[in-house]
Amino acid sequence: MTRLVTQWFCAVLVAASAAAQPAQKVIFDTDFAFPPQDDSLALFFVLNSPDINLLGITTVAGNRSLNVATADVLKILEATERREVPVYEGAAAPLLHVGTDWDRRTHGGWYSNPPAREPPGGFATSKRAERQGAVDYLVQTVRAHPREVTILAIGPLTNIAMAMRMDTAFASNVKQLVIMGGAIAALPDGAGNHTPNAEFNIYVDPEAAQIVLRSGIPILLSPLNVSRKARFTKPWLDRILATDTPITRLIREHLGPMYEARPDRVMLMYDQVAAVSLVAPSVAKTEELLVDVDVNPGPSYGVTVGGRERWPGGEQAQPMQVQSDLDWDRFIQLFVERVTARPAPMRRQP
């Protein structure tokens, strides 16, 4: 009983804090794909968060091709009845990284951009991408709202790096970057998930990641270290599916059969941790580290390196807050609460 009271009290505090603060302006930068991809589950949280003013969604190649990312997010917005959220197509390929045969055999579709295959339920018919490109949109929006816009970047950082190249004032005008990416060997659970030491998002475009991480923008980095502490199991799915909304119907359709086939399935939560951190940063313990990215060809290509003190070769590493531990109970309670909430009109005041 004491634990339930504590969880209720924490939820009340989060809600009260959200009500007292104006909704934060957020751009959602993503290599999107349909559930069970973590990008879509993170978007469900953001769509149902009244303390987030979702200005727009920018797509980038990564988990799938750019065409797939755009087609899938348009379909999701249509299916969840959130057509008012604008979508802008971004980079179809990394700045320099060229896919090899190994890349084509492993995860991701970032190395080419064929036409999108039809999303589940067919292509969106009442929602289209904007004519303006993602990089132009990022520059224009940040310029219009200096030091007010937070970017939730949960894919390769190509769009963000290109925006910095387009506008030299972009970095100084971004309020904060919340990035899902990297794996930090100096912290527990620091191995990679794509190569032995490299995390997928950073590996896809290491050159872009290096530009962004060296930019001096205030950054909250959510690496694999903390994602590995977020383990989604069937009881939590059952909690979500006990509510019937357009979002939970999508989750039922695409995650339900997976857990029916394997009730003991454990699905790690990556982008969801970064999304929840937008509204409740204290769900994760952070440590200030100097962080850089290795762009040298070889076995460490795309590896994110973090240290508490500057090291030889790390002269350009920048300090940032890096998540290292997770308050699982607070995190999952808030995630489920938001994802199962009844849809409310989005507060959009650009």
Second form
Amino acid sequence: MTRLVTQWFCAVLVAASAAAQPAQKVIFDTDFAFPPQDDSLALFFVLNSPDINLLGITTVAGNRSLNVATADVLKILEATERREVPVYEGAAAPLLHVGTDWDRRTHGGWYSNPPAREPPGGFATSKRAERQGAVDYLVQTVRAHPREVTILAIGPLTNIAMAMRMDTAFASNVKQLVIMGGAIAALPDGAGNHTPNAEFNIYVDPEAAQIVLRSGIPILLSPLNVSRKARFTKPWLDRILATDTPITRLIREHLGPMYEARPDRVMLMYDQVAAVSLVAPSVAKTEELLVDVDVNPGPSYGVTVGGRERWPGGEQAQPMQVQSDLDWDRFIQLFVERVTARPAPMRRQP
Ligand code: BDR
Ligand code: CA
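Return one more block: the form predicted together with beta-D-ribofuranose, after the form predicted alone shown previously.
Let us now look at the entire complex, which starts with that chain.
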């Protein structure tokens, strides 16, 4: 009973603060792919958040190739009847990192960009990517709204680093960067998920990550340490599927069979934690750490290092807020509540 009242109280608080403030301007930068990919589940949350003014989506190579990321996001926007959200195609490859045979054998599609395979249900028929490229769009939009735009960066940081290179004022004009990336050994559960110590998004483009993390932009970093506390299981899927909307239908189609085959399956929620943190940052406990990225070729390529105090070699590490723990109950309640919300017509604002 106490728990129910607390949950109700938290929901009222989030709703009340959402009602009181103008919707925050957000650009969604993503190495997108269809569900069960976490980027798409994070997008469902953002699309259903009235307190987020989703200005645009920028794609980048990562989990899949750039062509797949763009084709999939266009198809999802069409399937969820959100064609009004513009999509801008970004970097097809990291700044310097060249994929090896090992990269081809392990996870990801960032090392080449063949034509996209058809998304489930076929390519989008009426929704197209904008002619303007992602980097140009990022620079122009941030310039037009100085210190008003938050970037949710849930793929390799290539587009963001390129925007910083294109416009020296970019970093100081971004309101905040919320990044899913990295694994911090100084905090609990800090192993990597791609190499022993490197997290995938940072590993794919470590040079870009270093530029971004050293830029001085206000950063909220959501590392693997917290993703490991966000474990999505079948009862939560069942809760989502109890509602019928275009979004839950997509989830049913793509996650349903996986959980039918293996009802004990646990899926970590990476990008979803970063997305929920946009509107409810207090779902995670944060700590200010100095963070940098190792770009030296060798066993620690792409490793994020975070410390409470400066260390020799860490002279350029910048202070940022790093999530260290998650209030799972609040997080999942809010996630499910929004993802299952009934669609409202035209939520974009000027
Ligand atoms: C991150 O890498 C990608 O596979 C996921 O979408 C997430 O952004 C997790 O390491
Ligand atoms: Ca991602």
